[in-house]
Amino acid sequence: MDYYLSVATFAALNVILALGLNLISGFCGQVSLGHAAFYGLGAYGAALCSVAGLPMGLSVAVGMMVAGAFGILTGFAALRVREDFLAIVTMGVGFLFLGAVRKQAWLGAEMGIAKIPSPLDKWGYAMLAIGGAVALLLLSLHVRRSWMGRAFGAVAQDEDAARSIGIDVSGYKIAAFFIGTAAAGLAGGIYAHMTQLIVPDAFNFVQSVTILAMVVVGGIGSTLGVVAGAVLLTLMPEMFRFINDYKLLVYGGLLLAVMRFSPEGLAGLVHRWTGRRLA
């Protein structure tokens, strides 16, 4: 039982980071290769304040801030970069975070952050996950059918054609990635205090490729496609042991096949298959 709880929980998360990273790129349009370290910010600052005596909630909490702090400053770098070069800035985010935490050793350099005070039990944390990934479900289904979701779609589709009907393209863009990396941030605090050790290596680029790899295996911009690809790629490794040792290779394959036969992931293969478009 305690197996599948923790693969129910790391689905759970998954699922959270996958979200996060689609409301970015899937709603509105900006490509980012470094979710991970989002997702170690909100991690590091949740562990930082839980071994300071915070009680759990407050640090998870002050992780997300954190997290989606600097989510707001990375709004702001993309505001002057697009596309390929907008990729390339968010994969240096990733790596001055890595370079950054293990060069710390208040963070722990390479050792990371051990003995995080971890007050539920495996129930607990998988509700507790789960509850945080119905919630951002619920926010993103939410927003898809807003005037923010419109804007962002109008700013993923021509930013300059939305600016000239008058939508604040640099302000949606920046809410995209507070967003998006507060939740990056959530996962992130509730793994730490699960898992009561971080370390940097969890949060490296395979982390990043494997969330983008989860958004595009089921369908950037539909909010029930990426779920089903977060579960899928979580559940993958578990079914197929062999994955683990190949996973770069595995989702590098995953995400040709898909672009290649299905551009819309499994999103679209339902909609191919039913003529019903996934929210």
Second form
Amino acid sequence: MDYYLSVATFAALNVILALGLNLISGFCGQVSLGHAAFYGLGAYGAALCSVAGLPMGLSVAVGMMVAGAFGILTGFAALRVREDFLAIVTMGVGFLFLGAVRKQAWLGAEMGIAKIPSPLDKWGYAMLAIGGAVALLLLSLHVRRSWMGRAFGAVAQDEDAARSIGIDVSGYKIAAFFIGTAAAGLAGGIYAHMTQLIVPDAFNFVQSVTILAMVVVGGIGSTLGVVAGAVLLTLMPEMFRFINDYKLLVYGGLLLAVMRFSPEGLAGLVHRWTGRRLA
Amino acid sequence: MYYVELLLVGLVWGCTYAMMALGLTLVYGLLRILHVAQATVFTLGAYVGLLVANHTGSLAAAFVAAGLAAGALGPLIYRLVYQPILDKPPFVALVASIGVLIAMEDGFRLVFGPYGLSFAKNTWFTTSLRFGGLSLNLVQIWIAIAAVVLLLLFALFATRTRAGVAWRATVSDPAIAESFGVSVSGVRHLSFFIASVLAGVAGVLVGLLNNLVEPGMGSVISYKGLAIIVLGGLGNVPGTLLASVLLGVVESFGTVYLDKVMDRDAIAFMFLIVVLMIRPQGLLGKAH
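Provide the structure of the form predicted together with the partner chain, given the form predicted on its own shown above.
First the chain shown before, then all remaining chains and molecules of the complex.
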């Protein structure tokens, strides 16, 4: 039972991460290759507070705000550079986070932070993570149909045209980065308390690419597709134990195959077969 | 003297970056693709070079074999991965490229083992030359020579040969170049070939420099290559070369002065972010 609970918790955390990135890259069109950095910022922020004696709820909230604050900073970068330039800058943000944390003694350097208090049991974390994932799912579905979602879509398609009809492009970009990165911070805070140990390498470039893989395999821009992608990519190595040794080979091959044969991901396949667009 | 040595080490790294980044910028200039999978080509070159060197004992044969193997892989990646998705949005090719990179990195690990291989006899690595108070090993000197010679050859190719002129015409306007009888597809294959040969040779040189060839050796240098071409102003060749050398030197001094604050990779990307915030179009790029 414990095993299933922890797999479910990780699947829910990945849904939170992937939906957050989907808000930035799918809805608002700002490709980010550094999402794991915000996951890490949330985890480190929450861990520091918790170790200092703050209650878990407050620590996780602080982690979210730390991640969101750095997300806003990255959003400002997205105002200066676009498209390919932005993809590389966000990749740089990831390396900068990793390289800076590794050298900070007060963040535990390479060893990370250990003995983080863990007030909940396995059920508690599973419920918390699933609750967070459901909340973010509902938020995503709502945003998509709201004025904000349509403005995101306009920015994604053609930001100059969007600006010319009076849409506050800068404001919406920063909003997308804030919501998406704060969500990653939430996942980080839960992760830190659950595992009680965080190390810099858990938030490296491969982790960023893994989150991106979930979004892309599910179908960038489609909320339900991304949820399916995140759950599928979490379960796959668990269902096929033998894949664990070849995990990266399979991830890489899958990314390549999806891009090559169905760039719209699972959502694209559903559309092709049933004629219906996933939300 | 210490500073001169730091500067030289930085310049040598700059030369390595330049060999990697020139190819990336060629590909970007032609197809608007961020070719992360170049790392795979680099690593393949290093492994082929190492195997040939250890079997035959000849470094010359190693370089030729590495260049050929890399030169075959690059156009193959273009053919199988990029060509079918050229009309898709840019992130599609980027994600596919990242897919190739991580799959192949795992592939190298499965074939050659996770710990890396060393050269059986690496005399360039063990021989150092002294100039006054400075000491450089032969690999570092050869890296500088190789970079300068290969880049000069490329400059001659681009300015003095028919193929070079066709290449430049295709970069500036593919449709018009094609109407003048240039084979656009041929130019693309040729660009991938040149980029890959440079990467393969650079792979062997970096393998010699560290006396270690390992599955992940290409990834960080390839990410930095992307940072460099962005820094130079995407698709801009002189900008790319300038950015390569600057990044090498900044890293070299940064690792001494910022060692307590961040690691080498972080310094490189910090530099990238700071420069882009001031000049969003890159060092030598034109403003939109």
